[in-house]
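What follows is one chain in structure tokens, specifically the form predicted alone.
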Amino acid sequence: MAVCIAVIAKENYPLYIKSTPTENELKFHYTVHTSLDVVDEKISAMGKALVDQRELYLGLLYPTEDYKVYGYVTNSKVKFVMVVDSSNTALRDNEIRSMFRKLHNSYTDVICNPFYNPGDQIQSRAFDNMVTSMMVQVC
């Protein structure tokens, strides 16, 4: 199950972070923050190699004992980080990809709102409901 979903701005500050067990919230903030180094490393490696630029999914960033951290980056360099419980072995790579696509589509809806200022914290109720449904759905 997804235990934490984060949207990180181009300048590496959080636009949105939601975690399921709230008692470990600081731990998930730290996990997301440390994964940004791996995201930057993968982005720079993709830039040097002649890889398909339309591939936005970064895959598994790193595993820990309890969690696996996955990454996704948009064309505008906004990063999505998802922390998944390691005990969920039924979750496959293509399911993670579809979750990121769904998250990207919902993020696009937030950005297209004329009352949203790019770079501000995401406070959309629709976006929050979609993230919550994704976290519950995977369980």
Second form
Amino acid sequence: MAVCIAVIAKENYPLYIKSTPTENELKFHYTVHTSLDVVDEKISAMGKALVDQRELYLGLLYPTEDYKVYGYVTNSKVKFVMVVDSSNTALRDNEIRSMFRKLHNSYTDVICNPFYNPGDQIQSRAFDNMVTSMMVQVC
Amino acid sequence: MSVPDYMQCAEDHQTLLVVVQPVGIVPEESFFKIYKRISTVSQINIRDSQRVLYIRYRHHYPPENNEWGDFQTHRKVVGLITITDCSSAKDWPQTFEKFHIQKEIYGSTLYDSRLFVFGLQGDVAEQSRTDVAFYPSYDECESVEKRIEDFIESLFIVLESKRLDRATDKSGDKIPLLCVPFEKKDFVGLDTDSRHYKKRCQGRMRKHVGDLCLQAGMLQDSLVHYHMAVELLRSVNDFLWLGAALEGLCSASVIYHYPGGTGGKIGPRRAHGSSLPAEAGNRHRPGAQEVLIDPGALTSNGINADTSTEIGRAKNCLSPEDIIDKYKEAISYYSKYKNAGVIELEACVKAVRVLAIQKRSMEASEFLQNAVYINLRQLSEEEKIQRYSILSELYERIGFHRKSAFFKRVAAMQCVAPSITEPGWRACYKLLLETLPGYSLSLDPKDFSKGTHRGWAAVQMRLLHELVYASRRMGNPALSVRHLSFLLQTMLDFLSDQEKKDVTQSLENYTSKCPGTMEFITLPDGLKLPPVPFTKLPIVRSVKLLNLPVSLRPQKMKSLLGQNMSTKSPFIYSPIIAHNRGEERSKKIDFQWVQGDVCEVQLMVYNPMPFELRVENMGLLTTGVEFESLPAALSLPAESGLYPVTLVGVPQSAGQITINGYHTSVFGVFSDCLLDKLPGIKTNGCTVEVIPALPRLQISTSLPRSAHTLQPSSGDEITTNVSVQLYNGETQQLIIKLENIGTEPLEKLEVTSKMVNTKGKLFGDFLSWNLEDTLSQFPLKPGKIATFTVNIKVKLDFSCQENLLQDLNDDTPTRVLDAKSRFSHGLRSPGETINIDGSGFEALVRYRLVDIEVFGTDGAIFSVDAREEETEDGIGI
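Moving on from the form predicted alone, kindly provide the form predicted together with the partner chain as a structure.
Full complex below, order starting with the chain above.
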């Protein structure tokens, strides 16, 4: 399943980033950070399309030797980035999509919390649990 | 072919490669001076036609790359220019011999060569040879450019003849098979008569002719040849050459579509163009325009019939989209051959440059991604650095700044890889600095002062650590201190407790050798590193200027002229002025400080570190009047709560003083923290008026202090109680010693007395004094003592009041002696001190000497409490 999940603010700084504890955390920071170039590029290309027709799912951002990086951007330009082990071939586009949708819903719940200031680090336990479940769950 | 040229771009396919090399001992500086002059001749207009030749100069070219010259003719060294230094005629034969040896290296492919001899004069230099030019010195060689132009033209003649030769002999019986070095052994024993083989030969030759046409400035022709080559080679599945033909097609189309070039080195090319005759204007569209303007020129140049039918139409040219598709196809063919890795890599780089111009970043990144995985043979460390740097540059070009920064950082790390014997810490540091924008990190702490830090802390911290380490290894401790301070200051919230300890530990180690300063550090390349004040070590929450202690506060004397003087305006009421005053008051503090007195500012600080924080040399930064700051050292316990710290100083002159901030020295780093840069700080205003120095008066009496106070003293007066016990009718002298302990002379003294409790029946003057004696000693110079004598005389009348004694026991008849000192300028009083102000103020002080108690009947005992009291009589300014 996912090895790293990140939520990135509109201004491109991380709101939340979690990776599997066994791996080198910094490596994923780099991976997600560089993937933002592609996200930016894709968003600016989409900018021309009508807003309501826009697809939130950005698809595969780029493949690396060991991982695949997928992206998703909300209408408020909050980005979700998911790094998936590329050996996991069982994972189809549809599954990735549904995972992103789940992530988006959970993020919406975080935002609904009146004590959360948009732009702050996400510290919600519910969100954390959801992400953890997405990282271990095998499908 | 093993050395990739990462700088290559599509339009290099139309250039002729000329190698310029020194022979013998030529000073490097002189060589590059000449090389530079030669390089300016990068394009030549061919006489009698509008074709343009482009020249690519190299001062170093590996001969094994030259062997791929048949595959892509721009890889072939066609010209050699040798520069040599020869001072005497007897060295000449030897020099000439060297020139020939040099020629041998590229001999198989050279069209022509030149030898430039510098320093030789005399008979030998007189001989006129086409291939040798003599110049007396490196400075006197005006004709170099002209020589080069002639040389290029001679190259062109050879090129043109080769092109015509190859283009026309297609009907010939046997076309030689062109091949790349690694193919040679594959064709041993192959049937040379088969159709397949012939087609292969034809296809390759066609491609070769296309290359030559492109170099000779005939773009349309080359397109036609490439198209035919593609068809031929596709039919025989000759993938490597098919790839080359496709790439040729792409290059020609790129040259057609993007006359400005894709390599970003348009500058010198254009600059030179302007120095040529004016007809150079249409030079950037070689071929295409030539065809439109002068179709006759081409037919006369003898291209075979089937290509001439295509001439004049741009349909052979690929559209911008097709260029990329064809590049993709070509690269996929190249990738089938392990030995063509360099060709594949270069093709990727060229395609990326084209895509960058087309602003198609996504596709460009795919090409780059592919290029990353192309495995060349074992690269040397230097080549790795070069490779990562170029990847970084290309990513930058397509706007992928983060990716670019990533690769630049990798390149930087490569500079200091453990396998390198002499790590290039300087280069590493320089490259690391260049990655900063990609990680949206600036080295100016001001950018971080606004609110919470938002960024990729983990990544940025890593980079800062690397900067620290690199600068340390560079042997620049000042730089490492600066970077480490920056790390500590800006990333404090993200550091774990252990990291905080480690960072401060190493910071202390560095500062022991080189303390951190508040100066800008200028790097050799002009970058300035601003100072990093530790505003978070400790964190200051509030700054409050404190009033002087009550006894030292200045009091305003009642002016004789009264209120009129205090209002500056002649009008009784003006709303505007009133409003302005309100504004001013909000910024200014409503008390004054006095020159020469110790003034205090209270800071509420706390220590965010998990260990005890030692702050040394903490003092105030001020502007306005001269201020002698008395620094303090403090030690804050780990993770302390708010902790009050009082900073003191002495104003040395009168006027306005503004507290701008404070300076500290923490872990050996000096910082100046300005208050207006600190977020979330509370102050009660920072500007206060300092009034001129006032005298101080110390008062002491001869009587013992009283055990109890008679009247509770209110906050704004200072009293001293002394007591004396007297029998009725007894008299006693009370000596009051007045000492001027300040620096200004005392001028006035007034004394009054008051009975606080008047229940006692006293007759006559209970207290009497003669002020004149004392006043004669005035003005009292600093350090001088005056005495003032008060006579206490107790006269009680017991006659009419029977219960008097009872009363006396219950109550205390009290009398107050008010010693009122009045000075011409004014004064203020501490408990036992009086100050004089020199600015037309007046202050008023009363000394209350007290109070008599009567006890018992036979021989009543009086108790006199001398009390000094100061009343605030000050009048608002």
